[in-house]
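Next up is one chain by itself, shown in structure tokens, the form predicted on its own.
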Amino acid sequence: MRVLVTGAAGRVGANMVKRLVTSGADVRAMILPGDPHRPKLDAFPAVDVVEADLGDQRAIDHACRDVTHVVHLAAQLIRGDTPVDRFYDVNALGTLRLLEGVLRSSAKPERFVLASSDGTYRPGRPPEWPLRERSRQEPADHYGTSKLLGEVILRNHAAQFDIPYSIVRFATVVSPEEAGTMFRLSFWRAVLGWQALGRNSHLWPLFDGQPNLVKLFDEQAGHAAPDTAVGLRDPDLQPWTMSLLDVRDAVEGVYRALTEPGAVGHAFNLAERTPSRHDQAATVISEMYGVPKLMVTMPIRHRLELSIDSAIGRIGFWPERDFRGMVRDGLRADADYVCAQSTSGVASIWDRNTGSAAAT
């Protein structure tokens, strides 16, 4: 198995290519032309390491020669000042060049998995909970819809090629060492601070109507350190939930994905067993890091959360991390995992509306 990993230097990335590594596959990593992260690589010195831009049809046919699998991760996560054209050019015909650059290589393509996200259900107002790979999928933001675009570019060309795929939608993939910088006052302050940006939040419909959100949860924070446990929970005092997914498990996810015979032709729901709640998950902040908890109430109610049953029966997907295993395990000193080498994990989890990535 010559399997391609875009992204390779990404959170997801690095630790896709060291699974791979570990199972014997033979692996080439791509990433972005320069990109600083490509040090997380250097502990896989038989990993061919290549440099291609999505938007570079010739750097990427050389990318893909005698690949007979591919793990495509990588996407434009964050709008910032990219024009809008560049984005959907990257996350959508992105998928498009490289899907011609398999279809061009001297081996025949035997799967091709692409990570899509659950940003394509409209997570700032999701239609429905759980989320159900059959749910309706109405974005309204550019990062959601030029990953749905690229769902559906890979299916049309999958049919028309006889390509063997499957699409994984991932949850908030989070690294250990960033865990616990979540359910923290810092970190909701922040992520309701996006209501400043108007409708280039991917979570706007979420502040859509609320004006006063960052309002109220300043007034009842009070003076409460920064980082203070807080969770968040609606008028009728029950606790917002969001699913999240520990890196390893979204690797052993898409390994699954990429190897089973079950997964293709499929999208699959990539989370934790049972979504994190904004009580539980602040318990947890709060009894590992010795701070204290605070329960924020919003006027609105939120349900973030993705059925994982269709990974489940199909392909043997059972994570085994819950957010209190991620802070645990982001504590240890001998980590199982290649870190996500973030400075904010605010931003690194959240923010797709700031700066600009290329990796998963």
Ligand SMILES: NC(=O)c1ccc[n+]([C@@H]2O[C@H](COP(=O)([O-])OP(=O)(O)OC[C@H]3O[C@@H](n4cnc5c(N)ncnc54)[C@H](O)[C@@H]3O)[C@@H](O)[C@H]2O)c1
Given for the second form:
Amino acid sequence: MRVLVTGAAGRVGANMVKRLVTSGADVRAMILPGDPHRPKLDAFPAVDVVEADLGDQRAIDHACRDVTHVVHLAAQLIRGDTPVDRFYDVNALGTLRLLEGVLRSSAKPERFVLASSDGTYRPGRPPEWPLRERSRQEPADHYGTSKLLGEVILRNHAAQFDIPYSIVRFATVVSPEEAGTMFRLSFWRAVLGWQALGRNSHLWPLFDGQPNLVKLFDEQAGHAAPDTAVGLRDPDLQPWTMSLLDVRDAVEGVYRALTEPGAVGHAFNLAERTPSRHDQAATVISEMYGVPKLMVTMPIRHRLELSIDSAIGRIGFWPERDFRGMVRDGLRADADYVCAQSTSGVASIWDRNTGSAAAT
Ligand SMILES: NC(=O)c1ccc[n+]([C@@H]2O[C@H](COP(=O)([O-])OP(=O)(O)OC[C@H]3O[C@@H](n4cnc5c(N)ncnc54)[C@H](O)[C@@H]3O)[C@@H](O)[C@H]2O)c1
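Take the protein just shown as the form predicted on its own and give its structure as the form predicted together with this ligand.
Full assembly next; the chain just shown is listed first.
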């Protein structure tokens, strides 16, 4: 198969390229012109690297020539300073332009896989738990809405032009070297600091109507060191929960969506097997880094849990790593993955939601 991977220098993209090269596929890697993370792809000399912005139809057409399979990972992720129309231009219209490019290619499209997000289920106030593929998708933020529009545009094109497609909805994707920065005091202070972004934050529904969460957090944890292991819990002392996804498992799930016949026409949640509980994740950080652990009580309950039953049953997805495994592998010297920050240190788990606003 001749595969085009968009967002190929990204957290998931570079690992997807590695996975495809290992499987013997003919890979073209599409990257944003001038992407500082391009050197991540230097390890794969057989890969054809092309520069194309998802806003540039001509460049996209060039990138799509002769490809039979597409893994569409490129996206505008959440950053506090992103103009709202950019989410729609890149994630919705960019997907449309890519589909048009695929149709203009001389080869018949055999599979188009779109990376979507748990953000399409309104992460600040999920409609139910666990979230299943049929759960209500009413994102109520610009990123989630633009990703959902990408899904709708793909479905429409697939129906009109007979494109075999599959959609994967990732939980929070973690590259192992990033895992050790999570469930720390500095991490949660930054996340809660998104409240200052107001309606530009995808967690707005979570913050809305609440008192100043950063102040509440600092009243309980402000005395502790920034690297302290911290989990959040609700007023009944029940820990918050969130589904995570090791980048290597994300790539395995996408590979199955790309190659399994049973994937065609379906959307799949991809996440770790059991959602991470904040108390347990903070314990992992505390034990593995030898730092004290704190639980901080918030006035709200939060559970963002994805069911992966459909991916297990239909495409044989079986994620191998939980949060402990991610942290453990992040501490190993012999990484079997491409680090998210392997070039300039720009990309990090923080980028997903805050960009420079919360970088520490
Ligand atoms: N990281 C997560 O936690 C997470 C969670 C759910 C879904 N996703 C989805 O997974 C996919 C991959 O995410 P990631 O973590 O690898 O993100 P990333 O930011 O590391 O990679 C995204 C890539 O898209 C490229 N890109 C951005 N705008 C572009 C444009 N206009 N034209 C061409 N390329 C452009 C960037 O240069 C970057 O390399 C995305 O579609 C994202 O929406 C990610």
